[in-house]
Each structure stands twice: as structure tokens, then as C-alpha cells.
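Just the one chain here, the form predicted alone, laid out as C-alpha cells.
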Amino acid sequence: MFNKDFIFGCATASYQIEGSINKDGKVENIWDRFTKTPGKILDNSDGSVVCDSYIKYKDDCKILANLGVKAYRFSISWSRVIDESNKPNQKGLDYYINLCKELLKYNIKPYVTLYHWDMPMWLEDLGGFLNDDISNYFMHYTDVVTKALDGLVTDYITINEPQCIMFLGHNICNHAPGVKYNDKDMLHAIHNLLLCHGKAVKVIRENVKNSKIGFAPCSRPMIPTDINNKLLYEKCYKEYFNVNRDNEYANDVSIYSDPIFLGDYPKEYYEIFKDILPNIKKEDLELIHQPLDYIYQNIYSATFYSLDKSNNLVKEAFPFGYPEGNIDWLQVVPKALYYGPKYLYERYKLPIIISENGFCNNDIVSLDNKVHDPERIDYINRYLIELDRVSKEIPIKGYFYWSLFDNFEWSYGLKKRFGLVYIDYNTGKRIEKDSYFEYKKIIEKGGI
């Protein structure tokens, strides 16, 4: 059982869930363009209706309360509250202060993510992470939000998963918005989104009385497969921090977290790219590295390690038949919620919650009108043991599932499924899954 403090909730995002892209004043964004390249999207969907959350947010804090959540996780759309001139979009600034006011209603807490993937496009034909103005922008744009919410949210993350923004948007360019850099444009850009961040946390201290902040990375934790051998565990902790100059360096997890927790980029990092470091002031540094409350983190899987006879770290393979979701990258493996929040408080010494972590399924409507999930159950059930057994051992502050809703899978468009709540697309009718049932009741017993 968590402590009676221990946070439950449920995240979404803006883009996936709102629909409305051409209401009250919202200019397009990367997803917007992102949507229309053919080929772009395994369904050809895009966000324009999804779960049409805009209009419907009260019937969605009806849902919110119903499941017994106390806190909710939603982001803000940028291009929804900052116009092409940059200035305030009132319209879109009322939504947002509506929906908390809501939420409010039910004593829910909302904690809201500045950036979830949805720069205004014309930000990207400005350069987007690569213009060395987007902090200030993104500044500009913290400050605009944070006033607005001004007694409503205390609990802010500045940016969700940037080794997806950069590694997917940038590299193998299969998430907006689909530019890809070279590697010294990729270190380039990855400093001044984390000049972003640092900007961000100044402006939210300064307007955010009693403020709460954090960032939210994800990571894929590596599991021994041997818990006693001691030389594995240092082995696999070493291995998911490691930099390495490889084709994946942007979904690394110390190029962003060391500079934001500890002050600095890893020494390795200065070593491997030593030729194409971007312009790294020591006052970007101080800067980039403001106090943090929270270590937020976004787990979903793993992979296994072991030790060949020269005592050299071996990733296995999964065996066949070895349980998985409905999406290529999701592999069960419940000890990630063991793992990855011991790594990373044994290298950044500060409470963590999860941020993320969710199972996609195939789900269907039965012939009574319900929506039977028992695989989500029973990821839901383990992943929580572990976290739980964790908890025992490091101060672990709260879960939110990913997500409440079923919604725009991003590449995957519309057919993925990682919602508590079943969305028919074509009527808009939200049908609870048998996992809400077991999540409220999870939520009321306090743990598994």
C-alpha cells in the first residue's frame, strides 16, 4: 500500500485529446502541417475531432471524479494560447482557466505541461529548436500562461519526453515535425530546448506562489536479469546513463536529465562530440539547472541484461510469446517501475513520480456495451506492485496513467488504444473500460 499522501492520477495532451484546431483563435501547429503529408499517419487521421475534449471538458471532469483521481495531468496547447504575433489568445487562455476551475470543482489538482509536442508552425519556420530565440518565446509564452492559471495551478512540467520531440521529430522524422538535423544541429537544438526549461522555471517561481515543477523525460530502464549479482546491477545502472555516439544519442537519458539535476552535461558528452559541441556558456549551465521539487518520469517498458563470461553487459532478446501490447515498442516487463525510479533517484536524490505509464490494447466493444480489458488490468496491477515495492526503498510521490482517454496515437493516428475510457470516433460516446472500474477501485484501497 502507498502512502496516504501518494498521488493517483490520470495524463493526457492537448493535441490528442482536444480537437477544435480552427476554433476561437488557434493557429496552426507542426501537428496540424504534420497530418496533411500523405503517408504520415497509418490512418490518414488527424487531431481535428478525436475526443472532441474542447467542447466536451465537463463531461470529461464528470469522468475525472467518477474514477476517484485527485490529480489530472493535461498540457497546454501553445498555438491555442499564443497568436502569430505572438501575443495572447484570450479565447484560448479561457478554456484552459475554465477546465481548472472544473477540475477544481471536483478537488482535483490539475498539473499542467507546458510543452507536449505542439509548437505553433510559425515558430518552426522560424527554426523551432534551432532559432537560439525559442527559449525567450518559450518564456513568453510561461509567463503568459502562468498568469492566466494564476490561483488555479501550482503544479507545472515545462516539457514532455524531449528524446521524442528531438529523437522522432528529428532523426527518423516520424513525429512532427519531421526536419531532420544533422548531429551538430541535434546538439544544438537539444541545448536550447533545455534553455527552454531553464527559462520556464525562473518565470514559474517568479508568478507561482508555492509552485511545484518538474520535467518530464521517458527512458526504457535496463533489467538484470540476475538481481543478486551485484556487478550486473552497476553494469545496467552505468548502461542507462551511458552516452554513446550512435544513431540513437538523442533518446539518451543523462544528455538531458545531468544538466537539468546536476548541473552539467556528462563528461563522456564533452569527450564524444568534442567536434560539434554547440556554444555551451557556463551561465546556460547555471541557468539550465534551477531547483527542481519533482524527478517526473515516463515509463512503459524495458529490456534485459546480462553478464557473458568476460563479465560484458548482454542485451537479450525477449523470449517468443513474451507478453506485449498493442504497439511495437511496449513489452511488459513490470520491473521497469522498480528499476527506473531506483536509477534515478540513486543518481539525482530527489522524489520521483511517474509521469506516464499506460498499456495500449486492443480493445473492442462486446455485445453487452462494455469494453472488457483484463490484459490492462493486469499491466496496471504489476506495474503498481513494483512501484509499490520501490516505495519501500525511495520516496515515491505518485502515478499517472497514460492515459484517461483513448486519443491520437500520433504516427498511429487513431488506431492505438491506451485509454481507461473507450472513445467511439464516430459518435463521440465514451464508454468506461472495465481497467477504470479496477484503477477507482485501486485508487480507493490506496495500492494493490
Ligand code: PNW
Given for the second form:
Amino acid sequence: MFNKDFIFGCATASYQIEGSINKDGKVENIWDRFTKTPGKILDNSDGSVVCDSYIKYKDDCKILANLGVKAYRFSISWSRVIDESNKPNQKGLDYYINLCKELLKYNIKPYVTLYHWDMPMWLEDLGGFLNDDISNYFMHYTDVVTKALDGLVTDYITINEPQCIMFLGHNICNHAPGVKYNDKDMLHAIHNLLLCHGKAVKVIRENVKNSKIGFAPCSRPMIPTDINNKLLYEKCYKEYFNVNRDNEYANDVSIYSDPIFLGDYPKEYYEIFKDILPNIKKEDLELIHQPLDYIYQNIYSATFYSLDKSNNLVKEAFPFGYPEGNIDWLQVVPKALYYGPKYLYERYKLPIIISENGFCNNDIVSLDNKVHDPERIDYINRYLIELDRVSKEIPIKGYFYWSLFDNFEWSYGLKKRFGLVYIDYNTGKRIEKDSYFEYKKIIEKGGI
Ligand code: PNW
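Provide the structure of the form predicted together with the named molecule, given the form predicted alone shown above.
First the chain shown before, then all remaining chains and molecules of the complex.
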């Protein structure tokens, strides 16, 4: 059982649910462009309708209220609220103002993500994260949003999953904008992204009374196969925060979180990238290192590790038939919610909120017109048991299920369903799945 003020919520993101991509002065963003590029989206779908939340936000709020959540995490579409001359678009802002007001009617607290991957196209054309002015644009956008939502929102998340922005968007390029960076540009862009975060935090602190701020990276924790082996635990911890100059460093944890929480890049970063370091000024590092209130973290899956005969850390393969979701990276490893928070707290020492965790299934509407999803129910229960266990050791403040709705799952399109609520994309009909009612029960009880 979690303590009384534990926050149960669920999460979504603008491009994945809103639709209405050309309405009320919204300008083009990188996902509007990317989804038009042949071959990029598995089922050729896009974000033009999805859950139609831009129109149906009042229904969304009712569904959230019936679920009993105290918190709803959603993101703001930059290209809806700022036009191509960098001026505020009031109609776009009104949507989020109305959404927040509606949520507050039901006593649901808005948790606002400022950047969940949908960069305005005109800013990408100016260089995106490689433009040294991007953090000033982001600061301006943050200023506009925080002033518009004044008195409605105290909880902000600056950036969602910097790892996916950089690794998927600029290395393997299966995400927008799909512009490949060389290593030197990658480090430069990461540094600019961290500056976006730092400057935004400053603006939020200035504009919002009693603000609570964090950023929401993702990670895939290393799980020791022998829970009593101290050396193995230490090596897993070390590996979790390690930076390597391999193809995947843009996916690492400490390259983003160390500057933000500890005020500098990890030592090994300076060593392994010494030939291509960006220009890192002392005042940049200070800007990036703004005090935060929480460690947010998106955690879905994990990988097992053991020690070989010479005590080297080795990755264990998942056995054939190991339980997994209907998406290639989602093996069901509940201990991810035990070890992930433990490692993060040990290093950064702030209360933890799981900003995303969820299960992808090939859900169908049954003959009885219901959606039965026992695998998702099992997933939520198993993961919450582990989160509950670790909450007896370290401060855990909340949990956001990803996602409220089935939605546009980026390069996979509409066929990957993570929702507690099923969306019939032909009719727009929403159907609460069995897991919705299960999560409702868990919330009512205050835990498992
Ligand atoms: C997150 N992984 O992405 C995003 O924040 C959401 O927008 C997305 O819909 C959700 O998780 C489900 O995919 C992730 O490879 C992408 O471990 C990849 C991974 C994790 C999260």
C-alpha cells in the first residue's frame, strides 16, 4: 500500500492524441512532416485525428474523473501555441487553458510536459537543437505557456525522453525529424537541449508560484539476477550510469541527468569524447544545474545481468517465450520499478515519480463489446508491487500509467495499443478496457 498522498495518474502527449493538426492557427511540426515521408510510419498513419482530443477534451476529462486519478500528465504542442513569427497563438493557448480548467473541475491536477517531441518545423528548419538560439526560443515558449496557464498549473516537466529525441530522431532516424548527426553535432545538440531545460526551469520558477519541476528521461535498468550479490549490484549500478562511446551513447542516463542533477557531465564523458567536445562554459553548466523537485523517469522494461567466473558483468538473454508486450522492446520485467528508482535515488537523492510505465497489447473488442486485457492488468499489478516495495526504502511520490488512450505510437503508427481506453479509429468510439477498471480499483484502494 502506498502512503495517502501518493499520486496515481496517467499520461499522454500532444501529437499522439490531439488530432486537429491544422486547426486554429497550429503550424506544421516535425511529426506532421515526418509522417508524410513514405516508409517512415509502419501503417502509414499520422496524427491528424487519433483520439481527437483537441475536440473531445471534455470527454477525456470525464473519463479521467471516472478513473479516479488525481493527476493527468499531458504535453503542450509548441506549434499550436507559437506561430511562425515566434508570436503567441491565443487560440492554441485557449485549448490548454480550457483543458486545465476542465481538469481542475474534477480535482485532477495537470502535469504539463513542455516538450514531448513535436518541434515546430520552422524551428527545425533553423537548425533545431543544433541552433545555438534554440534554448532562447524554448525559453520564450515556456514564458508564454506559464503566463497563459498562470493559476492553473504548478507542475511542469520540461522535456520528455531526451534519449529518444537524440537517439531515435538523430541517430537511427526512425523518429522525426530523422536528421542524422555526426558525433560532434550530437554532443553539441545534447548540450543545447540541456540548456533548453535549464533556461525553462528558470522561467518557470520566476513565473509560477509554488512550482514543482522535473524532466522526464527514460531508462532501462540493469537487474541483478542474484539479489544477494553485492558486487553484482554495484556493477549493475555502475553500468546503469555508464557512458560509452558506442553507437548508443545518446541513449545513456548520466549524459543528461548528471549535468542536470549534479552540475557536470560524468568524468568519463570528458575522457571518451575529448576530440569532439562541445564548447561547455561554466555558466552553461550552472544554468543547466537548476534545483529540481523530483526525479521523473519513464520505465517500461529492463535487462538482466549476472557475473561470469572472473566477476565480469554479463548481459543475460531472455529465455525463449519470455513474456513481452506487442512491441519489440517491451519485455515484462517488474523489478525495473524496484532497481531503477533505487539507482536513481542513490545518485541524485530526490523523490521519484514514475512519469510513464505501461503495456502494449494487440487489444480487440470482443463479442460482448468489451476489451479484455488480462496481460495489461497483470503488468500493472506486478510493476506496482515492485514500486510499492521500493517505496518502503526510498521516497516514491507517484506513478503515471502510459497511456490513458490507445494513440499514435510514433514510427509504429496506430497498431500498437498502450491505452487503458480503447480507441476505435474508424468510428472514434472510446471503450474502457478491463485494465481501466482494474486501475480504478487500485486507485480506490490506494495500492495493490
Ligand atoms: C515513450 N524503449 O517512448 C514515449 O515517451 C511515449 O511517447 C511512447 O508512446 C511510449 O514511451 C511507448 O513507447 C519510449 O525502447 C520509446 O525502451 C522507447 C522505449 C521506451 C519508451
